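We begin with a single chain expressed as structure tokens, specifically the form predicted alone.
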Amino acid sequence: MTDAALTALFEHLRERTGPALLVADEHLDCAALLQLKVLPGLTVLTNRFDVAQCATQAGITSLFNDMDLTACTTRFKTISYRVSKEKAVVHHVINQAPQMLAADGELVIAGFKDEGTKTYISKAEQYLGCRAEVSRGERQLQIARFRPAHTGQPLDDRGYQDWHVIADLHGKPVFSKPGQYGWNKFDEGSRLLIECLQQQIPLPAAAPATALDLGCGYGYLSLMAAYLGVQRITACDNNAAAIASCQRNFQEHNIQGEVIADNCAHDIHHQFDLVLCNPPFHRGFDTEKSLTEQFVSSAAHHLKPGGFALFVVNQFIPLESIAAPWFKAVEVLYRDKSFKVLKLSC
């Protein structure tokens, strides 16, 4: 683990007494979790399915949900949180902390200055009615400890727990919510992928029977594929907010299929005629090439013989070379200054 903010939180957790909650997102990986298995009274709450699985396998009490701290059945002496990439998530976590802390409990947050941590600390001081005890580390790392006195005006979390209608599709609303990437818009890359898919299946009768939406988000690719004639769709994502949103849209648009919490379809063991994917290339604030490789290899394993996958990625992602060992044919269907769409065939 190289994240200095998480390292600082781990050091603090080793020093504390009493029940503790670690609120974790994609910054935390399985290797780092192994360092925590010796800490008694620790609960990990995460919106990442793979993190929850790893915590359970390590013998750590874990809870997988959409950053709902109130689902915990105890109050904590310590709540530790490494700030997330999305501001609404950070505000949502801070807003909930007071009601989940014991009377003498403290909230500890850590992050870097260029991630907005200084502003988060200032806003949290106003909301929690106390001055933070702030320490600093490498690369402008900031660690703040709060002992709430009284709560004021909650931080703006963009209506984190509410459904937001972001568009209309075939006369029905498309729902989304904060807590997932690109939650409040139709992603341009995904739109380009669907244009290419429509060229591959110009008539509904020509549509593949089954599809896997790999990393589904709120389900845009699934919705569009269904309207193009795909009969049954399985959508999966590692993020709890995405799963909730996609399930809501499947219900609203009467999509035949299922939505599954899973890390890159690791626990999905059947194959499909079509795989659709707009893969992430960030883990937290950092770019990570191995994420694209995971999605490409998963697509290869989940395609039926004769099937194909459509991927959209940013121009700088070397998808052609990444996909070559896994597929018989790699074809660029579209390219502009920002995106490229590739067809990968078995």
Ligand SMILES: C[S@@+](CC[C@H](N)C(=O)[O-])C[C@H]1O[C@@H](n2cnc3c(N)ncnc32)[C@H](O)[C@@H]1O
Given for the second form:
Amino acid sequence: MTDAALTALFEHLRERTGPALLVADEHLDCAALLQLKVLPGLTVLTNRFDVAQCATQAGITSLFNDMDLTACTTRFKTISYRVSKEKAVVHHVINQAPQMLAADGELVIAGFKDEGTKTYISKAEQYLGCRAEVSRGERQLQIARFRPAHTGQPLDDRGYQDWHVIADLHGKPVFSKPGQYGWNKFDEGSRLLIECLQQQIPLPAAAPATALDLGCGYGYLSLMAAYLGVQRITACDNNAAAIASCQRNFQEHNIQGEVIADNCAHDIHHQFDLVLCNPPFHRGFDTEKSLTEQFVSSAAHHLKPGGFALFVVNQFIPLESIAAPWFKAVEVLYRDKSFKVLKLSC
Ligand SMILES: C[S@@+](CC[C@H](N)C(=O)[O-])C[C@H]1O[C@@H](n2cnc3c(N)ncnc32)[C@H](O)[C@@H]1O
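What's the form predicted in complex with this ligand like, now that we've got the form predicted alone?
And the full complex, kicking off with our chain again.
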């Protein structure tokens, strides 16, 4: 179902004239995008590969990048933005708006109160040197329109475009950046998955030759697998910030392989000895199950006969029953009160 904040932005986009930019992340899905098909002069900029792919298929001009509005060649009459989950992304997008708006252009942002929208509005007012025109909707939805006058101090985007060293592995830095899941730490579930992988391959000589890192983020699982002896790794993710930082880490750690922007590895047509996956976590059972199912079926399609996948998920996700139709054997390798790690063999 389409998000109410996006619906409000769509209504505004239908009424406006002149070139418009919709900045969108995971809140926008293919079904919602089809509603925008008929709007002239619209560009969609997104950091999600699947959204960009759907937009292109629907005939909408689209750009897939790490929320870099300056990559657009047009100045827009309207920039519409449904606030993202991560504060650094929101601040980064607002900071770029004045540069990308035409002289009489308008920035429109929409989001709910519990997403910090009220604070975003007052910070944007200060930065853009103007009062916002705010309208409200159900569930404390706020839609704010700004006509920037003069720009002040940019919002703190936590060095959105910079590389951040978040750890050291084998004497080399691990790089990451804002704009992706858990960007500045090692995920506890992923750490547990690697402990299980280590038990499966006690010696580098026993390591599977090839691996697919499904939903790679900045590449933690790939890096650890490479140091355990996996020779060639393909990493894929749907998010542009993840792809950029995983590529950076592959270079820094001399990982043999490639990093590919893709939705659940749909466009990767090789098979691997090993698949590693810490699938994304979404609230709401339906979404969660269908997304988990997509990752599980993709793992099954990408494994060579005799290969295995390791998945880590939250304890309450019924991965055993989701995986059963796809694999010969499903084995729980580790379980605690938060996580479980499963080995899926074909
Ligand atoms: C829980 S994180 C794990 C990240 C990383 N593997 C780690 O262990 O730190 C899940 C990852 O899945 C990615 N993801 C979400 N939806 C995806 C999709 N449809 N296709 C590929 N990757 C996706 C997210 O961008 C995120 O990087």
